[in-house]
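The form predicted on its own is given below as one chain in structure tokens.
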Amino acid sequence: MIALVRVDNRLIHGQILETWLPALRARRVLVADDEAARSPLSRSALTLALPDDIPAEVVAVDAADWAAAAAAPVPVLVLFRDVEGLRRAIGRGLTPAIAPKVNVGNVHFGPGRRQITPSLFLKEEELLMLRDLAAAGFRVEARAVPGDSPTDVEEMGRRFQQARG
């Protein structure tokens, strides 16, 4: 089963290991990211960070088998580098029926991005994509760690408008 879909441009890192995996009781990690999948060094570095008893798979977004992840006998944490990768996965079979919850945790500042939370900066088109996901039935939230209060997509929109320069 897919316990959570998370957008985090760092992919596997300390917050994942120390907070998300235990909170979700996840026993497997699926990284869907074209850049990491192309690089043997990235794949090794990402999977090296995990404990031996938590297997990880790093695949290109278009190569991910969403039905298999949903049918896994253990909770699976799915990680995307960016909202665009998540959007592409939805076009390839990732649905709210198999992965109801989408967490947007960390997207770095960059050109055209506005601050939503201390660790989340979105472009307008990304916010629109997240709104579309919510309208399609996904429970979309922003938060860095499980102990934080979640920010829903409507509040993300309000914060985006308030951050107007």
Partner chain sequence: MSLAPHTLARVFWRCLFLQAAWNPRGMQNLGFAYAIDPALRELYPDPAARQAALARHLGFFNSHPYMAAAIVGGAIHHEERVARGEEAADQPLTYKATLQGPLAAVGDGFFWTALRPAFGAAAALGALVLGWPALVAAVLLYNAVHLWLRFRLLRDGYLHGDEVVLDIRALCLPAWADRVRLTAAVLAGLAAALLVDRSAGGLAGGLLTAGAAVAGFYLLGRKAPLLPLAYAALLAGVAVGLLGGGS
Contents of the next structure:
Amino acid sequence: MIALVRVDNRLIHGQILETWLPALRARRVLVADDEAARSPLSRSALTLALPDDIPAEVVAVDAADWAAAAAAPVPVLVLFRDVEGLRRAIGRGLTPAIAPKVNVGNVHFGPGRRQITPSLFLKEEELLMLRDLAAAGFRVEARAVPGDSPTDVEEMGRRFQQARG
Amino acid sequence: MGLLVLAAVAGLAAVERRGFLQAMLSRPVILGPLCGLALGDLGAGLLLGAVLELLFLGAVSLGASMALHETVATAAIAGGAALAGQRLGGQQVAVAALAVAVGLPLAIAGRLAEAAFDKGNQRLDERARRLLLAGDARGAMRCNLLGLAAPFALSALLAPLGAAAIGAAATLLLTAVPRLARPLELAFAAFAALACAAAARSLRTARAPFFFFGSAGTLLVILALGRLHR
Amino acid sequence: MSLAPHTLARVFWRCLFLQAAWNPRGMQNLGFAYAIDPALRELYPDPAARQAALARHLGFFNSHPYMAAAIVGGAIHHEERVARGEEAADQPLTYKATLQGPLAAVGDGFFWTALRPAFGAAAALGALVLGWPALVAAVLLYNAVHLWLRFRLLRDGYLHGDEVVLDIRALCLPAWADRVRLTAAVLAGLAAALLVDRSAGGLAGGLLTAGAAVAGFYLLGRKAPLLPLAYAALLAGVAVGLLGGGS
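So that was the form predicted on its own. Now I'd like the form predicted in complex with the partner chain, please.
Once more the chain from above appears, this time first in line as the rest of the complex follows.
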């Protein structure tokens, strides 16, 4: 089963290992990212920090088999680098029925982005995409680690409006 | 004079905690005795440093999610306890309990201040970019070091203020109501026990609590048997 | 590999200031540029070229402050090839972007949540049993470990570039992390027993301490916040003392 779908610019890093994997009791990690799948350096680096008993798979977004991930006997954590990758996966079989929970963790600052949480900077079209996901039945939240309190899509919208560009 | 030394030590420790080096010098177990020493009571610093280290064993900042500011709280608590201990000439444990009660909120104040400083550092980032565009690479790079000033100033200010407040409050209270000493000693015992529980919880490995309680229980039994024997 | 040893030494010193101007947008970006600057100055004698190189290293960067030394070294490795015209200018940036997350995970998992707590617990135990000499020993040993590792990582990153990942994998830090955490748990347990033994006098004290430890352990497991619990423990102690345990 898919325990959580998370958007995180840094893919596998400390917050994932120290907080999300234990909190979700996840036993497998699926990284869906074109750039990482293409680069041997990236593939070898991404598995560097994982303990031996938690296997990780790094695949291109279009090559991910969502039905297989959903059918896995253990909880799986799915990671995307950005909201755009997540959107493409939803066009290819990632549904609220097999992956109800979507978490937006770290998206770094860039041109046109506004601050939503200390670690989350969104563009307007990303906010709209997340709104669509929530409307489609995904439970969408923003937070960096499980111990933080979650921020829902409406609150994200409010903060986006309040934040200066 | 002692408070000035405390200010310098606490300021440097706050810099060492995140901006420079990260060599454990800002951890309670090291900083506590240093601050105690600065105000003339190493023993108080050793005791409080050990307890606060266990309490804050899990206080680590991962990425952008920030931990309690164990450094500024420890400096004020250990420094304040040393001050009061010197004035009262003893009552180390009761003083320690009061110091903790007055000083702990500084850990939250410190965290809030650090978050504000982080935001302020964005101006340093912008300034570095401007200077670099203008061809001043050296000046741009100096901006990095300017980020050390605010954490230093905050800790160098809050720690001696907190220590002075703790010293005054503890001296006043224990002189006015001496019969509070024993209840305060019990308060410190309960607080130390909680610190131990926090330490047991902070090591995020499934078997860690068993190892923790196994070793603690074994040693307690040995100590009790030793006392019976005597 | 052509960088002068004293340039590498300056880079090493500046690596220690990686988080000096940490900010939510670029995180360790200024620190990274500050650290790599002496190397860029040597690689790009032309001021305009150096400025361009420095500007590209002001982009977002965040990793573990110890492990980042490997990335600074590897970025210099790639910059050297850029300066010789063997690589495109975005290669050092790809290298940084690829390694920062994974190395942050390795560093957080080994240093921040295993080795430093273990040293903290050992030092707390040492402080209670032996006093300050134990603290001096703990600080010296911990510093020897992290400074040696940071220097090694910087050098290996510089010499080996992408292959530094293999050097890091060979250290087996995630496998060690679990053992170090269990060691830390044992040490913290011993320190806890000493503290409890010393501070809890009499039956009331003993029961109070046991109660505070058990309740605290349970409530922290239910995600109760630490500082309010600390005040609850202090108040409970005062209450017990005033209501009869005071003799």
